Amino acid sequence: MASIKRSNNAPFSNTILSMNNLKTSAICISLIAGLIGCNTKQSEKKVESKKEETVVTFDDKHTYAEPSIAKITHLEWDADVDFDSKTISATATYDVEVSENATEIIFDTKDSLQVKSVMVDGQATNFKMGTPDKFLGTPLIVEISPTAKKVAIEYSTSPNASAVQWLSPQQTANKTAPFLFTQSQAILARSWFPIQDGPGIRFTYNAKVKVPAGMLALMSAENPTAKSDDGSYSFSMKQPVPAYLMALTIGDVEYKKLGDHTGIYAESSLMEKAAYEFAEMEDMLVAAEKLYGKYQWEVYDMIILPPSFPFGGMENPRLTFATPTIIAGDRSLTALVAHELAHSWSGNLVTNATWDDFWLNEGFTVYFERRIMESLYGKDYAEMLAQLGYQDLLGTVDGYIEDNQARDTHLKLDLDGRDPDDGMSDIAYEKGYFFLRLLENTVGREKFDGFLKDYFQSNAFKVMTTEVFVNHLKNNILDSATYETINADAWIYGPGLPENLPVPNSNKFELVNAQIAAFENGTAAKKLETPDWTSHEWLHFVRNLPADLSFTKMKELDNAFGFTKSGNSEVIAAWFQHTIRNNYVPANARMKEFLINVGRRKFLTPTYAAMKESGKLAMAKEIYNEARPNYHSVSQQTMDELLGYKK
C-alpha cells in the first residue's frame, strides 16, 4: 500500500469479546514449501539458518481462526454482483486442511454478512455466529469432522460492508455507468467473504463473477482485457495469497496494453492521460528483476480508480489499484508505481506474519521502491524522495509523541486490541525504510542486495516475523556485535528516531532552500530562480514555507506559481496547510471542490486536521458533511474519529 498519514485518533477501545475463547493455539507455519511444523506449548520461536527448516510460529490476535486445527488451502468463488441492492451474493468453497482431533473450522465475517448454509463434504451441518466485536466482527463456527475435505459457504453481502465501495456513475470519470471495487487491508476481507482474515493465512482460488452486461469485472488474478458479451467472468490467482490481497472491481473501463508485461486500465476518459503517465511501468519491472530477482506474477498491470480510493495505490497482485490523483500529467508522482510494483517482492512475496509485523512489508518496500527510481532517474532523485520520506517521519513522531502514544513509534507494533489500520503509519513505511538504509550503509550496498535478493527468493509465498528476520540478519550479514553496535533492537523494539539515523541530504533541495530564504529576505516571488523544478523540489518548497504569511505574500505566491490551480495533489495537499492557517480565503472554493472529489486519506487527514486545529472545525465539518458519501469506510472511519462526527 502506498504510505499513508496517521490521524490523530481518539483512545482506542481495549475490547475484545471472544477471541481469547476462540485460541487455543498459536498459529504455526513452515517457511519450507509443503512443509507444516506446530508446537503450541513453545515459547520461543524456532529459527535456523536458512539453509536448514525454519518454522515461523506465531499468535494472530486479528483473526478468529485457529489454522494449526483446521486452516483453508484453496477457494471457489461463484458469485453475482447486484448493483440495485449494493449486495454480492455468493458461495465460497474451501478446500480445508485438518488436524485429527478437528472438530470445527472458524472463519471470520463481518459487517452483518448473511451466511444462508454451510456444506462440509457435500452434505449440510452445524455451524453458528459467535459474539461479535467491534474491530474483529464475528466468527463462524462450522462443525467438521477430522476427514474433511471442503465447506461450502452459502451466504450474501451488506450494503454497508466495508470492504466495498459502491459508486453511482456520477462519481465516476465518465458518468456513464456505476463502480465498484474493494479495499480489504488489514482485516476487511471478511465483510465481503467469510474467510480466514490474517496474513500468515494463504490460499490459491478461482472465481466466476456475474456482472451486469457492458461492465468490466476484474480481480487480483489473471484478467480479461475485453468485455464479455452477458456480464460473466471467470478468474485464477495460481500463486497463493493472503486474503487482504483478493480483490474485485467493476466498471466500465478499458484495458490498454504498455510493455510485455505491463498494462493499464482505465475509463475511456482517462485512458489518454493514465497510458502516458504510466508509460514507463515495463522499465520499472525490468529494474526491479535486476535489482532482486525474477517477477513471479506473470503480468504487472494497473486500474485507475475513481477518486473516492482511500490510499494511493494497493498492491493487489497482478492488478495493483490506483488512486487519479497520481496522474500529473509530468510522470512526477510516479514513485508511487514503483512502490507497488516492489510489493510484487515485498508483501505480496514475502508476507507479514501479523500486522504487528507491518513494517517487513512497508519498510522494504520503501528501501526497494527508491532503488528502482534511483535505477532510472538518478542518485539524486531518489535522494529528494528520501529527504521528504525524512519529513514526513518527523512529523509523525512528533505526533505520537506529544499525544502520549510512544508504543506506535516502534517497528515491531503490538496492536492488541485495536484495530490493525491504527498500525498504518509513516513509521512502518519511513523508519523501516531508514533502519534498511542504515544496514546498507554499515554492511555496504553489494552485500545487502544479495541479502535481499536471497531473502525474496528463499522465502517465496511465506511469511515472516520481526523475531524471525532479526535472526535472518544476524545469521547472514550481521554478527553480534555490529547487531549492538547499530543498536539495532531500539530501531525495531524501541521508540522515536535513534541518533544513528542516516539523514538524507540532497543538493537540490538545498538550492530550494536557499530561494526560500531569499523570498523570507524580499525577493519577489516571480524573480526567484525556479527553472525545471520538478515536483519534488516545489513540494519541499511549499512544505518550507515560513509558517505565518501574510495576505499579501500569500497572493504574490499564488499569483507568481499557481498553487491554487495546481494539477498536482501532493503540491496542492500542502498548499492548503498555508492556505487554512494564513487564511487565505481565495483557496477556500478549492479546497472544498479537492476534499468532496478525492478520497484519498493521505490528503485528507491533514487538510481537514488544520482546520480543526485552526478554529474552523465548523468549516470542516460543513464539508465534511457533503463530501463523506464519496469516501470509502476507511476514510470514514478516520475522518469521523478525527471530527467527532456522529451519524
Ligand code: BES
The other form holds:
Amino acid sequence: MASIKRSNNAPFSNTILSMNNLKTSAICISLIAGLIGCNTKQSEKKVESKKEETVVTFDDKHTYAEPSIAKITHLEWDADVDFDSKTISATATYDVEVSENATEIIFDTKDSLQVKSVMVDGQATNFKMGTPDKFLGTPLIVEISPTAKKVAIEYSTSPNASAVQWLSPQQTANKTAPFLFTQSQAILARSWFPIQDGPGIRFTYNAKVKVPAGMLALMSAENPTAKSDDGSYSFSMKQPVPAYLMALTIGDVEYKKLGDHTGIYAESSLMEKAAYEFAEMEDMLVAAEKLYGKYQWEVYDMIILPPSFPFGGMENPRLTFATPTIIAGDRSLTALVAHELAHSWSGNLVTNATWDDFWLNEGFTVYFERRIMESLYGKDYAEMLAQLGYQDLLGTVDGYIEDNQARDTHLKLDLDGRDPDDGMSDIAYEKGYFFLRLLENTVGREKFDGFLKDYFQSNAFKVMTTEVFVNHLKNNILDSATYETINADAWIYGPGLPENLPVPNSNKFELVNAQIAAFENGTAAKKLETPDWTSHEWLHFVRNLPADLSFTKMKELDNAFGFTKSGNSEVIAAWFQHTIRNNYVPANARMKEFLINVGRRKFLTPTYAAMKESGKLAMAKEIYNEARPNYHSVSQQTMDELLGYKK
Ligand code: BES
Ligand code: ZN
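Please show me the structure of the same protein in the form predicted in complex with this ligand, now that we have looked at it in the form predicted alone.
Shown next: the complete complex, the earlier chain at its head.
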C-alpha cells in the first residue's frame, strides 16, 4: 500500500480501493464489459486470478479538493463564449457524492474566475473563496450537507484565464475569423471552470456551448462535424475523464473523414495539406489496438490549431489538439500523432494519480508511440526516434545535474509546493521510455506486451501511482531478484541514468555520422552522400554538426542543403542553434519570423536560450517583445522567466 503524508495542515488522502472495493470494482467491471465487449464473468475471473489486493492511496498536492469527503461525478456545462470581452459566462452543474460528515465541498479556481452564485439542489447556498496560491489558484468552498445531490455554480472567466487563448483572425491560417482554444494540462482547467482539478478525480460531462454564428465549437467529447446555423452546440463525454482532459476549441474549421474511426478538423486553407500529412491515422489506430487492446473512445479525430498552440500535441479524448508545425509536407513528423493516440491508453485510460507520477503518462506513451511507429515503418525507423530521444535525455540529465537539480531526474517526482509544469521534462518522457525498454529487454517482448495489455485493461478508467505500478511489476513479470538485478528502484527513485540503460543503436544514424566526419575532414557539403535521407537523418545531421562553424562553412551548408529555408520545423529549430551561436546573420530574418509565428514551447525555449547564452540577450528581448502577444500563457510564463521579462 502506498501512502504519502500530506505536509500542510489540510490533510486528506484520496483512497481508491481497486480489486477489493466492491463499489469501485463493480463500476469498473461493468464499464469494461460494456466498452470492450468482454462478458462480466471473464472480467471477474480476471480480477480474481490476479489476486492483487491493491489499495491505491495517493495525495494530490495540486488540488484543494478533498474527494474523499465530497466529490463530483458528472458535469453539465452551459456556456456562452464572448469573443469581444474575451470571457466565458457559464453555469457548471455537478452531480456530487458526499460523505456522511461532510459540511463543504471544495473546488479549484484560478485567474480571477468570478463566482456569481452557488445553488445546492436548487437552493442558494453559502460559499466563500479561500486564500489564493500562486500556482494552485483560489479554492471555492461551498457549504453542503451529506444529502446534497447537485451543486450549480454560475460564474464567468476573466480575459486572462491562463488555459484559454483568444486569437484574432490575423493569428489564424485563413485570417478571416477569430479562434479560441484551451490547454488545461496540468492544472489550468480551473481557470475556465470551477472544478476538482486533480488527475485522480474523474467525471462524465455534457455541455451546451453558444458561440458566434459561423464558427464551429469542439470539445474533448462527441463532436459535431459541421457548423450549426445559430452557433449553438451540444457535447457529451460519456466516459469519466479527469479535468486536465477537458478541452474546448472554437474556430472557422472544417471536418474531413480519414478512415472508419478517424478524421481531421482544420481551417479550409490547411485542409488539403493536413489530410495528406495525416492520411495514416487510421493505420496507427489499427496498429495501436493490435498492440494493447481495443480503442475505448469510439472515434479519434485531430484538430490542427493555429501555430501559437504551446505544445506539439495534447491528447484531449476523442480530439487531439495539434500544432500546425508537424505539417512538414512529407509525413515525417507524424510520430506526434502516434504519441497523442497512444495516450488514449496510457494517460486517458490509466491516469497518473498525481503529477509526481507523470512518467506513468508520458514514459508509457513514448514507449507505445515508438511501438506504433515500428509497426508502421519498421525497426530502423523507430530506432532513429529512440536515438533522438536518447540525445535529448542526455542533454536534459546533464542540465539538471549542472544546476544542482538532481531530484528532478527521478522518474517519481516531488513537485510539492511547485508548479507541476516543472515536471514536464525529458525525464518523464525519455527516462521513462528507456526504463520500459529495459523491462521489455529483461522479460522479452511477448511477455511485456501481454503485461501491458492486461495493465491497460484491468486499470481502465482508474488512477495509477508509481508504487502500485511497481507492485504490478512485481506481481506479474519481475521476481524480486530480477527487480534488484535491473536496479529498478534506482531507475524510479534515483537520480541520473543507471548504467544498464539500453542505449539505442541506429544503423541509419551511423551513416549520417560518417558524413559529418567527412565534412569535418574537408569534404565539400555538396559532395556529401545524403541519399533519401528522412527528416530524422537531417535532424541528426544538423544536431551533431560541430559547434563552431565559420561563416564560410555555415554558408556552404546552407547553400547545399537549404536549411534556412527548411519547411521542417524540427530541422530549422536545430539549425537555429548553429545560426545563433555562429553569428550566421542570413538566418536572422527567418528566425524572427518563426519566433513571431510559432508559439510551441519546445522550439521557443532552446532558441531564446541560445541567444541568451551567446551574448544576444538584447536581440532575444527585442524579438520577444514583438512575439509575446502571440504566445499562449504557458509559453509566456517560461519565456518571461528565461528572459527576465517584466510585465
Ligand atoms: N500531454 C502532453 C502535453 C503536456 C504535458 C501539456 C504536460 C501540459 C503539461 C502531450 O501528450 C505531449 O507529450 N506532447 C509532446 C509530444 C511529443 C512528445 C511527441 C509535445 O507537445 O511536444
Ligand atoms: Zn504526451
